Amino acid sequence: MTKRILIDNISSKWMLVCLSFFLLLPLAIGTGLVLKSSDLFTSHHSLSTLIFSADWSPSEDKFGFWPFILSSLWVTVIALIISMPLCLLAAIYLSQFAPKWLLEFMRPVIDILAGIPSVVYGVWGVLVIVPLVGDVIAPFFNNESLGYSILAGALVLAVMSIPYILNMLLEVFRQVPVELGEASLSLGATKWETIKHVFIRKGATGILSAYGLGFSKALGETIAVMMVIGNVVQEPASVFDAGYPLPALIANNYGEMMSIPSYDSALMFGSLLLFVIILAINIVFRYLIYKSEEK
C-alpha cells in the first residue's frame, strides 16, 4: 500500500510540474521579448509613436509598425471572413448530409492539406494566386494591381487555414450527441431547423474555439503569406495594395539586425506585439465562449 501511495503521489507531483511548464512559458516568452526590446524605449522611441507612426527609416533610427500591424490584421481577417463560413458549411455537410464513405475519404485529404509545407503554398500562390490577382480579379473590379497583394495573401492565408479549422469542426459535430438531432426531428423540425437550432447552438463553444485558434495560426503564419504579398512598407487602402505583415518582417530582417543600431530590439519589439495582438484575440474568443457557455 505504501509503494502504491508513493507511485501515486509522484505522478501526481510529476504532472503538477509539466502543468507548471506549459503555463510558465508563454509567461516566459513575454518577459523575454520585453527585456530584447528594452533598448528601444528611449526618449525619442514612445510606445504610441512605435505603434501608430508609418515612419519605417531603420538606418535613420526610426521604427513605426502601424503599417506592419494593419497588413497583419487585413490580411488574416481576409482570409478568416473567406475561410470560416466555407468551413462550417463544409463541416455541416459532411457531417450530417454526406454519406460516411465520403466523410471517410475527406479526413485523410484535410489532413495532407494541414500537412503540407507553407513553402509549397507559397509557391502555389505565386504561380497561381498572383497572376490570378493580377490579371483578372483587379480589373474586374477596374484596379490595377501586379498581383502581389493583401488579397492574394489573403487568398493563400484562407486555404492555408481550412484543413485546420475544417477538422476542429468536424469534430465539435461529431460530439454534438445524435439523440437530440432525433429529438428535434421526432417533434416535426426540418433538418435544416435540427441542424441550426440544435447542432449548431449545442456546438456554438467549439465553433468558437475553433475560429479563435484559428484566427491566431493565421496571424502567425509566414513564408506563403511573405511570398505573395508584396512586402510595401506602406499602409494598404485596398486590397489590391502590397503589405507587410509582422511574421515577415522579421522572417525578412532579422539576419540583417547586427549591421543597424537599434534593429535588434525594434524586430524584438515587432515580435512582442504579434504576442500581445494574438494574447488580446485569445482573451476575446475566451471572453465569447464564456457568454455562449452561459446562454
Partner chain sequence: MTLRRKWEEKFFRVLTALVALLVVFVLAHILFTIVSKGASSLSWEILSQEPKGGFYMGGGGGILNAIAGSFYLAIGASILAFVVSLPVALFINIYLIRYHRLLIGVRFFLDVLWGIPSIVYGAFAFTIMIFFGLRNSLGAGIVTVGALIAPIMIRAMDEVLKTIPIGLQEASYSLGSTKTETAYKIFFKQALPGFATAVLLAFGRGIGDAASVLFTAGYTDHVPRNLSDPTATLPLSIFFQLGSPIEEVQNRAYAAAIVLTFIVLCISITARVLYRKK
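Can you give me the structure for the form predicted together with the partner chain, which would complement the form predicted on its own we have just seen?
Single chain only below; no partners, no other molecules.
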C-alpha cells in the first residue's frame, strides 16, 4: 500500500516538473536571448540606433536592423493583404454555401496542406512564383526584376498562410449559433445578407484573431521566404526589390557569426526582436479568442 502511494507521489512530482519546464521555457528563451544580446548595449549601441539605423556593416561594428525589420514588415503585410480576403471568402463558401460533404472533404485536405513543410513551399516558389514575378508581373508594371523580390516572398507566404488561417476561420463560423442565422433568414434576409450582417459581425473577434495569428506565423516563417526573396541588405523601395527579412538574416549568418566580434550578439538581438513581437501578438489574439469563447 505504501508503495503505491510512494509511486503516486513520485509520479505527480514528475508531472509537475514537466509542466514547469514548459511554463518556464519562454522565460528561459527570453532571458537567454537578452543576456546574449546585452553585449551590444554595453558597447555604445543604443536601442533606437539598433532598430532604426539602416547602417549594416558587422565588420565595422555597425548593426542597424531597420532594413531587415522593414523587409519583414513589407513581406508579411503584403502576404496578409493577399490571403485575408481569399481565406474569408473561401471560408464563407465552405461553411455556408457548399454542400456538407464538400466541407467534410476539405477539412482533412486543409489540415494536410498545413502540414506540408515550408521548404517544399519554397521549392514551389522558386519554380513558379519567381519566374512569374520576374517575367510577367514586373514587366506588366514596367519594372525590371529578377523575380527574387519582396512580392515573390509575399506570394509564397500568402499561399503558406492560407491553410492556417482558413482552418481558424472555419472554426469561427462553426461556432456562430445556427439559430442566429435562422432568425435572420426568417425575417426575409437572403443568405448573403445573413452572412454579412450576422455571421461576420458575430465572428468579428474570431476573424480578427485568425488574421493576427496568421500574421505572427508569417512573420516567423524562415526558409521558404529566404529562398525567394533575394536576401539583399537594403531598404526596399518597391515590391519588386529584393529584401532581407529578420529570420533569413539569422538563418543565413549563423555560420560566420562567431568570427566577427559582437556579430553573434547582434543576431541574437534579431532573434529577441522576433521573439518579443511574436509572443506579444500571440498573447493578445489568443486572449481575444479565449474571451470570445467564454461568452
